[in-house]
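Just the one chain here, the form predicted alone, laid out as structure tokens.
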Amino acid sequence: MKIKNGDKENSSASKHCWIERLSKSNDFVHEHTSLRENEPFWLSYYRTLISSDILHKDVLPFLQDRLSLEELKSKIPVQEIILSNDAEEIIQSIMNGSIAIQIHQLDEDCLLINIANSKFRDVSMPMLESSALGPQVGFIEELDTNINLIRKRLPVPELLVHEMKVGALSKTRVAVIYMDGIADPENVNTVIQRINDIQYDHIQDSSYISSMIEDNSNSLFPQSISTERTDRVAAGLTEGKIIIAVDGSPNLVILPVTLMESFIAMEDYSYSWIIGNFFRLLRLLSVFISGMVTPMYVAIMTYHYELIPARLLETLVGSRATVPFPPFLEALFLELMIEMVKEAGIRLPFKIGQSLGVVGGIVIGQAVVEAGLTSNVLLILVGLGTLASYTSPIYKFSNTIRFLKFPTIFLAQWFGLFGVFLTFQFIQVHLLRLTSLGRPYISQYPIRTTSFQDLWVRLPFSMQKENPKNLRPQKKRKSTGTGKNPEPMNDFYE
């Protein structure tokens, strides 16, 4: 087999501009498969993007005798097979993973095989969303595995996919998924719109297109939900929510979303309702402390002396007798001190982070302590308020929380306990105003009864027997009741 890399001897020719194009890179492979001149096939493909295997195995084998291009369509065992003449279809198919083979050099007709090397790390358990109890299946960085994984979870022919390609360089494949039936059509229609209307050059990861297509991209509260979990994907599914799915990216983002969804965690579908309910409260509580603890130590400590017991008071005053800051840079220093330490585990290598989280917090924290730079009561604090913020199954939700506790802490310097009042109104009054994707974001207003069967608190799935109604669901009803007390099929659909 005789190599020629970078043949540009019929470039000039308008019909092979193609080549012209691919073949300034020294990986651009256009060869020709038989000794006989007057008999070639010629192929065109990227080494780096082609499976050698099934070159060598299912194309090259049927190469061997004079076919035309439809005969060889049809020997050919390979499910993806085209016949064009267009050059851009055939520039997009080679840079997909295609080889396109010619009878001759100079012909426009091209047969595009699709043999690329799909080398993707297997299917594992979720990084940021794990679980004790409940599916462990997490998606991976490759789209059709993605979808298929989700099919299997839902075996409908009800779920439908659209695909597109984003990105002027990327050309990035992403995918909408929806139940048709139960999706409101406007939900889809305006992902839809908005992925189409997205101009840029690269679309790396599913996070580019949720920051694209928000109602409010200046909000730091995340309108939509990323997740590895196939069971939080398939549960949305069914509601009405809108999923998209990016290719090169593990995280699949949900569509539309409320405030208290990003205290659910699937788990809690694996305890009985009561249960359940006392880790989800119990992450709501966390939240609170999370944002608001370091804050009250600054606003009470500086002005409101008078609402400290006395006995406690006395403590919080000898803890502090060596500390020569005021509270607000004392505790400004310990946060700043905390994210970076966190901040730094997660970008060193794992071993070495895990090592650094847990000894470097411990060592640098007791010579803070011991050095007199703050005090043991409020390292305590900062520590229970950090451990608080990881409480929140979603990932981005809890980095907003760290984040708002530093101009709250700003305010309560300023204005005391009315300045950490006055943050909290702010963020009340962006949460009311706040959509996604024109569903409001707090969910609880305006008022609908079914809400609360699956917000607050988890009712019993018997009772839980409506899609939320903030999605505007074509399928309104999803129980008709348990095994021990169904209900009529009729009136299924509304």
Second form
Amino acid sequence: MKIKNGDKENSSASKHCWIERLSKSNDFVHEHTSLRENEPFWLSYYRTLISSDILHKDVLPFLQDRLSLEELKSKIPVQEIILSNDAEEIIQSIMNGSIAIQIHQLDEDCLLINIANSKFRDVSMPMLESSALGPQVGFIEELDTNINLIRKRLPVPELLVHEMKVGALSKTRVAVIYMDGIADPENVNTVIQRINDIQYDHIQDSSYISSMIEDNSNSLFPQSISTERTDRVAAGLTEGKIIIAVDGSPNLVILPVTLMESFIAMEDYSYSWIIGNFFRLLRLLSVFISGMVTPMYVAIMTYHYELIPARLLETLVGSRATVPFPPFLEALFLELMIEMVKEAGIRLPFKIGQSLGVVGGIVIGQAVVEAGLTSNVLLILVGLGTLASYTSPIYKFSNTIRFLKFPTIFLAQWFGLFGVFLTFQFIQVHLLRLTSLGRPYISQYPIRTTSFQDLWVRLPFSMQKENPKNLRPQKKRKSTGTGKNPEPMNDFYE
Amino acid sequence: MVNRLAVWLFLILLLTGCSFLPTNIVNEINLIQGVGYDLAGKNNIKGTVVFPIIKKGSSYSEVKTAFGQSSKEIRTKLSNETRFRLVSGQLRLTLYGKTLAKQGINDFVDTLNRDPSIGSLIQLAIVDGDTNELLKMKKYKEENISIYLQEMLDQNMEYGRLPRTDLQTFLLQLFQIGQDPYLPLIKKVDHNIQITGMAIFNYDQYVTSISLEELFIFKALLDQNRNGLNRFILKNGDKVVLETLNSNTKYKVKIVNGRPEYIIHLKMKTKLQEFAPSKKKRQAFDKKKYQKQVEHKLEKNALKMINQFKNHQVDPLGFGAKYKEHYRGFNEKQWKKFYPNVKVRVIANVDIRQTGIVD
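Now show me the form predicted in complex with its partner chain; what you just gave was the form predicted alone.
What follows is the whole complex; the chain from before opens it.
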């Protein structure tokens, strides 16, 4: 904020002090092309921001002649050229990779030529949301490429992009993307207004934006989906969802979402609908397993020995016979260990990380069991629970599930199965109160028929007729019903 | 204020790391799986408990005995000599000595019924002899005798001649007006444990027993015959072994002047398993003839058994309950007077469906 105020004072005091301000940095270049100082031209740019290739090939040759700025503007073969005398604008575009050309050093008028060096990594496979079938294109850190990827999937003029700049320091470009005529304008306005209201100086990632505009930022559950899959984003847009893309972040944010969408993988649509449903319901089941299995072990082994089947008794008691800790500490110890292995696996450099996966954790676990510190039944359960938590296609959601295990284990220790039930109820009440962009997070209740077309289960495409109602889309049906698809253009042989 | 309270509560819980409730950590309790009660002198009970000592890879049953007046008193005495607390949530089997059963077992069943940690599917049985001796058998030291016996009884109820009994059915029959309970009778024979019949009670007191041979018809009358195998020796000495495929028993109650009359329809679909004619001569199986004879035999046996029950004033088949269902003016005292002379007719209908591939 301080800097911003300083800006305004400076610009009002002198139109030229931008050169002074910028030249404090060593990578700022301020030079002139001829031998004598009062002759044109003066160039100012950040060496680190521009592509010197374009500078030498496309810009410098034209500066040999004494042309006016207007003439230069029409001659230089670069797309983005502006003529400006506003110091603020000049600073801004130099910061974005333009060079400023002045005829004399003290001229107010500048020609701003954008020759920014935009070297980003190539479009590659999605790293977190990989899938066996389906498109293998993931978003990258550059906003324009990302929008390009979306536009390729939805080449219609109804796809609108509303761009904003957020953050006094980072000046991050944030784009709100939606389908005009499908997305509820109320949702669009809410998103734009909330992004405008952000008072934070630097935005490093789309997660900053999503957690700042969330309805309840204290909730453990992600109220938006962060995705790097292009197909998920395009599918969301056609249903009337709103996408927030942030420059510098490969993850796009989808709003509003419901809880069930965390179980939907785009791969479901690649299989036959029956197989797709099987996997979708399997994910739902595995979240329950993941969250419940260790707390249930603690509860049953600590309080409810009656519930153990007679034939299982010997296995369970036998495995705990030499364990010196109560089941609670045993479970906590093993769960924390698995979490540590997972955390270290992410933080470790790639090459070391490979050798230490969850598998490494199981090996350590096996050693722990052999040492008699935990029971092997628990090791199996913890392994199963951890494995199950990874089935959710949404990474943030699977983290939530793994975290929720810990309070449940504590309550299981204090109150037994009643405690497990209590956490379950608590989560349920919390989820019922939760909203995403003002829309209920568990919009599955009251039950709507659209929930059974493509949410809980996925019906064959011919039976998916309506867009989900909870988003209040302006377009109610999935098919516009024009009847005929456009003929493919095939003029090669003509 | 509320928030601060919640934080304190949370911290207290976190720091104590323990619970408000008494814990039952599985390897720090002794899980009673079987108990047995015997009469030992006047008003003195000998209680026996069996619990497994489970070690990694190996386990054996520990049997402890104590004397006392009530089951919980025995439990308290037994705790004096066990490493961990004795708990009864894993109870699978309770045995009562025959002499004790003759005095009534209500007091002992009552505690099973009251304890919420005890399931209602546990097996109850009467031991012809000493339960302590039976539970202490060396042969079953390694094998967990409680589970062994429970599964032996379960198996025989499912596929054999025993009708289904457990704590649940026993309590139902005990508390239902117009029915008396029955429990399996087991006995230690040499180095084995055998099922020898069914103990029939009058309220909670052992009165009489029915033998293994009679159990087929008993189970049929209770409408529980699923897959019993029974041998009939007919008048002329022919042996017929029939396997029940499907049976159905219906009680028809007719009220005549406030007194009940019963007609029992026994319908059986059977399969011929063995046929040995007395003349030792190969002959074709005359289905109609043998159906008639078997029906006659069944009717006779059933009536014989019902008359035996009437003589002992016990009602395991629940005639009284059926009377009560059909007659509003039911009076228990009056029914007790009616019962020895009540009219019962049995109509059997045996259908031999499959005779095998011989004929």
